[in-house]
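One chain is shown next in structure tokens, namely the form predicted alone.
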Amino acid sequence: MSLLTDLLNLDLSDCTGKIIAEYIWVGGTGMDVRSKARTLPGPVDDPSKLPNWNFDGSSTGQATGDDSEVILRPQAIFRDPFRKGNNILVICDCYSPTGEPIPSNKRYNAERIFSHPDVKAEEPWYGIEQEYTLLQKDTNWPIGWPLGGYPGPQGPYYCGAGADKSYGRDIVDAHYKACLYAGINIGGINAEVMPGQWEFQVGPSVGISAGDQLWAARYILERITEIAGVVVSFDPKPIPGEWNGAGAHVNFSTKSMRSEGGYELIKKAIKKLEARHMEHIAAYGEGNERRLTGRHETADINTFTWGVANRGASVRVGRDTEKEGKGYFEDRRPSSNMDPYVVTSMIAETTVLCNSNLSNGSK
């Protein structure tokens, strides 16, 4: 096993100029990360000037047997943790071979909105709070928690410290650095309300940055678990009954918004937000209507609302925006398993493009 590790930690600029490039891209279910390596003559840091390269599309769902060539496009680039020095992690798009984006691929329409000139020029401001589940990779159920059983109920759990309270730190701690090695723009992560469950924050990240960053973290969090044999869920409610889902809030703000009078320019936003709940809910991940029950510090999923400082409300606003008079608010109703190029493009689209007819929000 030292032999192997031994070359797992080969530095090769010792040897060779040439890097290992990480091609990752989205699946076909929308939330399995798939990832392929190639090596390069130097060292790149510019996606533009990376080759596109291409898979089977047949093997991920993206594509049929008879026409399985699906092209990659690069997009952005991260360090790679895992293999470090100057190689590299890069996060592509998917094309059919005359071009076209196909169905999966969510950055595509979320690079045209963010590339809007009025998009632009609000400079959005993203900070995600990704939540997840840690399981046993044999039983799938959560890791510290009795097989087949239940531990205490929630309460001491959230940002506990404790072999009975905390469970996964190494690997959440591992991930963490990893992140930031990487060139992600983590902000923190603490242990959440259900044991075994956790939260990292991406962000602040500026339009379609926020989703390359946060695909590439989950990208870095799954190579962790599957090191440390365990398997991280995303499933907005992975245990039935009185515990919190896992959600993905998305905090947001424009430039107008931090600017000052910002917060009247806030309430416009939501209530722009209200007039399309539904359409947003329809985006916001799949199997959200078991976690968006209102409970569980959660709106009900049929009905929008907003306050401030309340975590039960679809929309939160914070004490210091009101209270300064300007700055952001929090959509808490994005499931763990949204697709960050879709919300966040989503809530740019209705607040900022947007001029449907509004109806007056409830606080």
Contents of the next structure:
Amino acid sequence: MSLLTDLLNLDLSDCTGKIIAEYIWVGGTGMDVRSKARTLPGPVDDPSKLPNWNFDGSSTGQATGDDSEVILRPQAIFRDPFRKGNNILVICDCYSPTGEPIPSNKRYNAERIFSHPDVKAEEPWYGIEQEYTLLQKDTNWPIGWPLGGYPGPQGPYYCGAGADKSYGRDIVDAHYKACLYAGINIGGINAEVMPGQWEFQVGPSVGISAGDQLWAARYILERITEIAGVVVSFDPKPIPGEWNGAGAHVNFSTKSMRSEGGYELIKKAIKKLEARHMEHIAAYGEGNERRLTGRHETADINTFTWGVANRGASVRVGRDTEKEGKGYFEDRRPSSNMDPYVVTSMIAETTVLCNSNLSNGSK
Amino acid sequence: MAQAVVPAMQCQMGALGKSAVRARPAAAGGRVWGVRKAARGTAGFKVLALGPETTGVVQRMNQLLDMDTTPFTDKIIAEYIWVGGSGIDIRSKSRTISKPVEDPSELPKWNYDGSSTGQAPGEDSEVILYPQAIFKDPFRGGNNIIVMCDTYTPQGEPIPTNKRARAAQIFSDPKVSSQVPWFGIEQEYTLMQRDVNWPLGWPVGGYPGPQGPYYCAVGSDKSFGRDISDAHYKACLYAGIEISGTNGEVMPGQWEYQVGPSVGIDAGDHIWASRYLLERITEQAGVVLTLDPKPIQGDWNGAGCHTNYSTKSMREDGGFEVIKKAILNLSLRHDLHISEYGEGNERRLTGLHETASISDFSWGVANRGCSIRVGRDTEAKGKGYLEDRRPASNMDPYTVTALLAETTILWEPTLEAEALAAKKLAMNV
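Mind pulling up the form predicted together with its partner chain next to the form predicted alone we just looked at?
Whole complex next, starting from this chain.
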């Protein structure tokens, strides 16, 4: 049996220059990550030097059977922590054979927004806090929870340690190192309030790379849970009742917000977000209404509120930012299954490109 | 469809793989952050925390967990740890730091959601973490670190559960620091079977044979959980914690380790860091750690945290007189100390099972039934240290060490009180 491990760990660099590239894309549900691998003649460090590829879109709900080819365009490269060596992971987005982005391709529009000169000039930074829940395979009950029952109520689990308080740390720690190795800007991890729930943070990333890095991190997480025989769920409210949901809070700042006097711009930006609350909510993830109840450290889905250090608000501003008069703010509304391309570009669009139509009534 | 075949093989390989993990010598590290390629020395600590019902290729998980990231990035992972709202729960979360650091002052302050740990309300939830001490991380290896922190409001005030701030104040008082107070803390703890909350090795629904054979014992019918104690010992040495020894305790399933001698505030930092490592190791082993002072009622020992203490004067010639004066001071503040020596201590300090009764203060040479014990060595040489046997296993080490220093160095009783106490304790001071 050790032969299998030896083969998996073969270092090919002394017998061939070829590398393996795992092309990764988002599938038809908007939440399923797909991948397949191909051999390339030598190491590559620039996505533009990678060939386009294609896949059977009719098997992922992204094309019909009689016209099934969907084209993959490489957009970002990461080192492969599973195959190591010079092998790579490639984040791609999807196009029709005629070159149009297919409907599930959310990256294309985000790229457009991030290349707008006004947005580019503002150098938008994102820090995304991805929460997720680990479930026992076959029963779909959270790991560490007794089958047919519940653990003790929330309280001891947030950042906890101990066999009766922390479930699945090996997955989280393996994921941390794997992401560092891959070149993802992973900022930290912590155990969450609900037992079996964890969070990692990616950032600060600039513009479109926030989405690329988060999808790569989600792919690596899905691969690691596959190894561990555990299921990862990005559902925003996996267990109804007195159990926290899972979100993907997005921390955001522009160049102006990070400079002197930035706090005023932050407040202006928050006003603009308030004016477009329902549009944002519609794009912030399926099933979010089960999570944003106004309890369990969320704001109610129908109301927009903001506050300093207030975890029950839609948008939270840190005490540091208030004190220094500049910094960033945290949009706490997105759910764990949000698409980062959609959310990051929408925040940039609303706060940088949209003129405030609340105060002056025009546009 | 080749995927369907592989999982079945993976199960078997997992079983073989575990026994094929080679034991490696622990890294000799101390407080230095030399880059060691053999960070894999920590492989022995990694047991898949998910239990036998999970399948999967154990080797691949271990490889990721054991990965030495130093050839690929300068970044390190810093696990910030702090004491939570109950005073006995340890919390932690990690962050990436751009490169290795030498001193806690180089690390950024951080913050966390105090409303989730009983340390702040939801509408003003930020609690600030101040890094205070760095230890090497025995789980992640490489240049990764564990950072002991204490907790403050955004305005810079220590929050009520922060016992370190006041202790740091006391230890920086020149009268105290010039005495170079040493502490040796004997942390006892009990291991419980998960899900049933019954001590490790005890039959579920019943009791083992009475105490007698278990203290410092060997044998599968007398010693339960040695792997945890031994793994913890090496992990602490690796981390740079001043662990000085371990032993199996009188009650089966109970263990002890000692940390020290540490100077001043270090004692508290090292005990909390060692408790965190112990909680992480028991987590991996699937066993529950309890620091309750009397986990099982009846004819079973409790768990304490005896604190050995000495000052410069006590360690020098004529020190025994200084020790007796210190004991006299302690006798006059017994109730205050007891109130700070751990929750639930009244269930443990009964006067039986090698404890003194909670309401009486007593001292003696080599007497384990006293509040304060002085060793025969100390009496013979005329200098040495004293052992305060009152603190419970769930005591806060910052509180206890600072109180000992305060009562014996900074506090002075009135002359009448002193004379009365001297008579009561039969001392010539």
